[in-house]
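Consider the single chain below, provided in structure tokens and representing the form predicted on its own.
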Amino acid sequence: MTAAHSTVHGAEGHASPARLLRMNRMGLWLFFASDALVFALLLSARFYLDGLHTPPEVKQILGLVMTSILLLSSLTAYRAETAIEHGNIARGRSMLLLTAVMGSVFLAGVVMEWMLAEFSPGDGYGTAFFSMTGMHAGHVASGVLLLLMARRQASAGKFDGGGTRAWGASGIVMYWHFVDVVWVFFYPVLYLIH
């Protein structure tokens, strides 16, 4: 073993900690930057199909609240995040499943607003809403899925001792953040310009 590569790996050639720590959050920023695109893409798409036309059937109370629920599901994330480094498991257990339900209590208002919505996936707005919640939706849902399985991680002690154990949880975190960051892009989008 040469001396550069035993300062990168360990005893048995494998990535050290740290390393694999910076790896595995450089790859998942990676990943939002490409992600990032893709909404910024369906967010310039809404103008593009119907300027700053807002109809007013959109339903505005429903709106804020799916929003509210949504940004007070990061607090609660970050709240589990914290407590699962500092190997409060069983805190960071029920903040987790706290906020997999306010994000399944989004997804049922994202259900909700189709089926009330007086527009069409047909017309210029309709194409916009459906196409944006659309896609946040399924994020949302595969963050519900992945706070789930976190829990279920936490349970089974795979996050004890906290510091690079609990990257699984912070990573599932980070990205519950980037998906509540983006809607509130697309909410005064698709909700507040007239």
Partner chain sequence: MSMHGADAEQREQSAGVRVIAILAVLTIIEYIAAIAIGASVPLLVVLTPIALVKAWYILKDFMHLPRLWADEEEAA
Given for the second form:
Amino acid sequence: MTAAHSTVHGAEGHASPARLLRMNRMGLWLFFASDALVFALLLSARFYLDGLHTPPEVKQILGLVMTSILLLSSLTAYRAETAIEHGNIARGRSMLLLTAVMGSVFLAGVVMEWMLAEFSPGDGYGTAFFSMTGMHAGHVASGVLLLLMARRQASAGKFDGGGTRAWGASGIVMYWHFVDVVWVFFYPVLYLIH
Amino acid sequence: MRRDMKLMLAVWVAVTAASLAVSYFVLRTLSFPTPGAAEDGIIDDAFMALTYMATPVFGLVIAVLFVAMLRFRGSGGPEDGAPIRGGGTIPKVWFAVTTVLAVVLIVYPGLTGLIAIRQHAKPDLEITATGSMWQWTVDYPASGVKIAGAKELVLPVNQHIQVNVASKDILHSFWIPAFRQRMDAVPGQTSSIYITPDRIGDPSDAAYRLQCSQLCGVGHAYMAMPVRVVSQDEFKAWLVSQQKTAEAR
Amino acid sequence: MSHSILRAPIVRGLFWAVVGFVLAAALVGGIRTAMGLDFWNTTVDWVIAYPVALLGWLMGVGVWPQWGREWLGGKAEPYALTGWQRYFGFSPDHKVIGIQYAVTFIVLFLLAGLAAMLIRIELAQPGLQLFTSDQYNAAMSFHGITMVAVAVATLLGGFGNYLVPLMIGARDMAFPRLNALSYWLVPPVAILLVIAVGMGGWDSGWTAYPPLSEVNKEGQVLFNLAVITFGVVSILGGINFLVTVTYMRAPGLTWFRLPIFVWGAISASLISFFFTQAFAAALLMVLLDRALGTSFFRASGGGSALLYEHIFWFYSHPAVYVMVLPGFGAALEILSHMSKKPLFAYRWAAGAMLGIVALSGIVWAHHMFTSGMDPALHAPFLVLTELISIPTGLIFLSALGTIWQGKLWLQTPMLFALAFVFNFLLGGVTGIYLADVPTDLHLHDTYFVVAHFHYTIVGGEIFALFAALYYWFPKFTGRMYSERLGKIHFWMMFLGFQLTFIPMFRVGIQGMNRRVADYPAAYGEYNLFISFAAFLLGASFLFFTWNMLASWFRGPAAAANPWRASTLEWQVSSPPPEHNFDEIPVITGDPYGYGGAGPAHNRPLGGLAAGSEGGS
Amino acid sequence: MSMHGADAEQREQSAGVRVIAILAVLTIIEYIAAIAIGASVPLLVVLTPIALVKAWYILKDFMHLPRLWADEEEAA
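Now that the form predicted on its own has been shown, please provide the structure of the form predicted together with its partner chain.
Let us now look at the entire complex, which starts with that chain.
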């Protein structure tokens, strides 16, 4: 081995692209499992602190609209991923942008909700509400950044040809769906139970 | 190899016997704080039972280590040890034996001790100890005596006492070594323990101190208070004197 | 190429960290001023500015040129550092990262050990001599968390990173750059803890129980941020190990042909990737309570301190196994190779490790028998906790069966490995008293607990760590350590350790509670003895440090396989070539082919044995 | 990309629409259930399985959970 090889390290050194993809995928899923536990802890804390109580002041319509936007953004994210995997980079780029915009709208909804909230972070429900939506919004915000990053990479030709080369976009889209899955559980727990 | 095995068995028996003797004659007499309450027996007996159960396990490991270091020496030469892989019955037997041991000590002294310590009669006296940074407030609700920042804890002998433990600010813990049991003082909740002091005691013995045993910041080490266990007459007289002091204020 | 000091990765990292911190703090201050609040608020500023500083640090230290550019569609710079400079930069090489972890944490170990010496000076006599109560708490808390970090990360992060790829016949970890990123999150943890001590420390120990941790000094905020960062290190490291072992084993290396150390690393990784975030989440909740006024743990707002204890111990009990499982692996590995005998009951030992992983997540509340939690939880947690003794017993079976009828080569690593068996026995047995509710009612939070966990963590894991350190030192450095100094270190450490902690069991039973700067005079004599024994223990590390430094720089060159051991890492040169294996070896048997039991690899000195059987 | 690729893309895209339709229906059921059911426990009994089903669809179809153990790329 000579110094010329020093940029080639480990996995990149000897694994096939297919093997590398599987490794990336397993790593990402393990990360999801790990991150999911943080959300699960917050969710259990909500029941521990405030049982099934949900104050009537919670903005139901706003919650439903935000939930719908987030779910819809998963569809556009999925379209982006599918397009890029099939080498349709142009559509992928526009769908990534659309997803990021919908994510930003969701974030605006969170901010609005926080400003309108008629409960304080100092009581049981408020503690759960602000920490759970806050933690989730943090993930959405990072997801928006990642989507824009994926779009930039798409423009730079990183995913040209699709297939295994699309992993970068695919992983980010999977993260976006993961954040959506979290909300699937948070929505009923924060808004609907009583 | 038979000789090694025999030597190992002999060391095992010897170490076990010696540990049993040390546990029985030394540990029991020298280590425990003064047993000041009826419930202490449950805890000290559980402790000794676990110790006795541990001695053969301890003896076995020591024996194997000792004999191996004594008789199975090598010097890094080309010679290898015996190619024993241990895939046969030995692990199964070991697994079975350790499982039985675990189950035994779960039942006794574990669960039996837990049941014994949880059983308590109707208390003769109820007191409330409230922790705050860094002192205890002791309340004798039946006689209306409440001593904020108490200087000592006075308890009557041979009375079954319910101690309610509470906290004004952060976590503390109520512990008197002579009585063995402890309970954390948690803000927002009251937890109880039951103790029956069965001998007169005073703070010349370090076991007779109410010590905060949950880290509570700067004053933690000094959040301790002398405990006096007195005769029931003396206790009544003391309560009366406290009521007078309160009225005089 | 110019290598001026200003261009060194660490200097750049620090520069961007400071820039990030100042900018973020100024922004926060500006917003606060606009809202009519004070410009500076320690809690809020640190909580917001620290992540920005952390990002600056990472980017400056090498993430940006070598990785970050790709995120924006650009091309990353090739990794350029060579020689000793590799250790001070963002290197994706698992061997460099392993040494970075090991050296960093051994330095922290010595630092936290120094804190322990100060603690023992203070506790030598009743009354306050060296410290105020406040300073004592700071020293005790620093010692606690630093040693916890050392115990979690040295064997797994240091030895795991270096050895796992070598042992499984891989050229690196699965995610080399993520691996480097994980390591470079460690210095900020150490820096935060040191700054926290400089700010007067925090007095809530490493457990940081609220409400104390919500009302005490600002050092607490830095502690929380440090531990959350460290949690990320642990999680990312765990994921990396799991993917590496799943996908990068050499051909023929089936799961049950893995060296037992790899099993230890897998088991510990399973725990650290799945449980660590509980500690981080608990500390995040404390920060939210402090900074935003939520009431997770404030009784006045409906919160509960017990919630913290549940979340905290949900991680922190399994964390004990993150510490000891790699220790089990290393000790069993060394016992086998230094006895020249196959590992006894290998499958049972590997299964026992997984059994410990499975049980570790459902025993946490045995730390809470005296906490005032629902008494209905006592019996189930008593039962589950005692069950852990069954898989642990299998580890002992494996250890004892391995040395029986072996050819024990009593070099320094072997002495440490044998001491591990002895110490962990005492640690394990005394754990039973604490899992048993009646005895725990008395022993909880006494020096009995202190002695118990030092026997498991120091006597167990740290002794295994030193066994590993001496055993693999020739592989890491290409040089031999001094056997004489090693043996002096061992005997001083072993005796000092026993003499320090055996009496602690006794004072604990007698009624001395832990985490106190002062204690009743009745416990004075024992404490004086303990302190002197502790100084002996501490002094042993002078020999250790001297041995390591002198041997690394001037020791005799080490052979490729000085122990005539059978695992893969010994079949390559010492230190291994840059990419470990010129040809990926093909594995045909298990790793413990001693005594003609069907060797997996040839064991002459040097040379890659199995590679001749075919490439990858 | 060949016509064949575009066809496959089209098929996958419509699968996405099918999933989002299911999610929409389930979300509406959730919302109505929360209004219609007054008691806590029955409501929980309704909401929990709905959330699990929704999550399952996202995990399976959007996040391609089965790809974790599928061999498709090895063949590609």
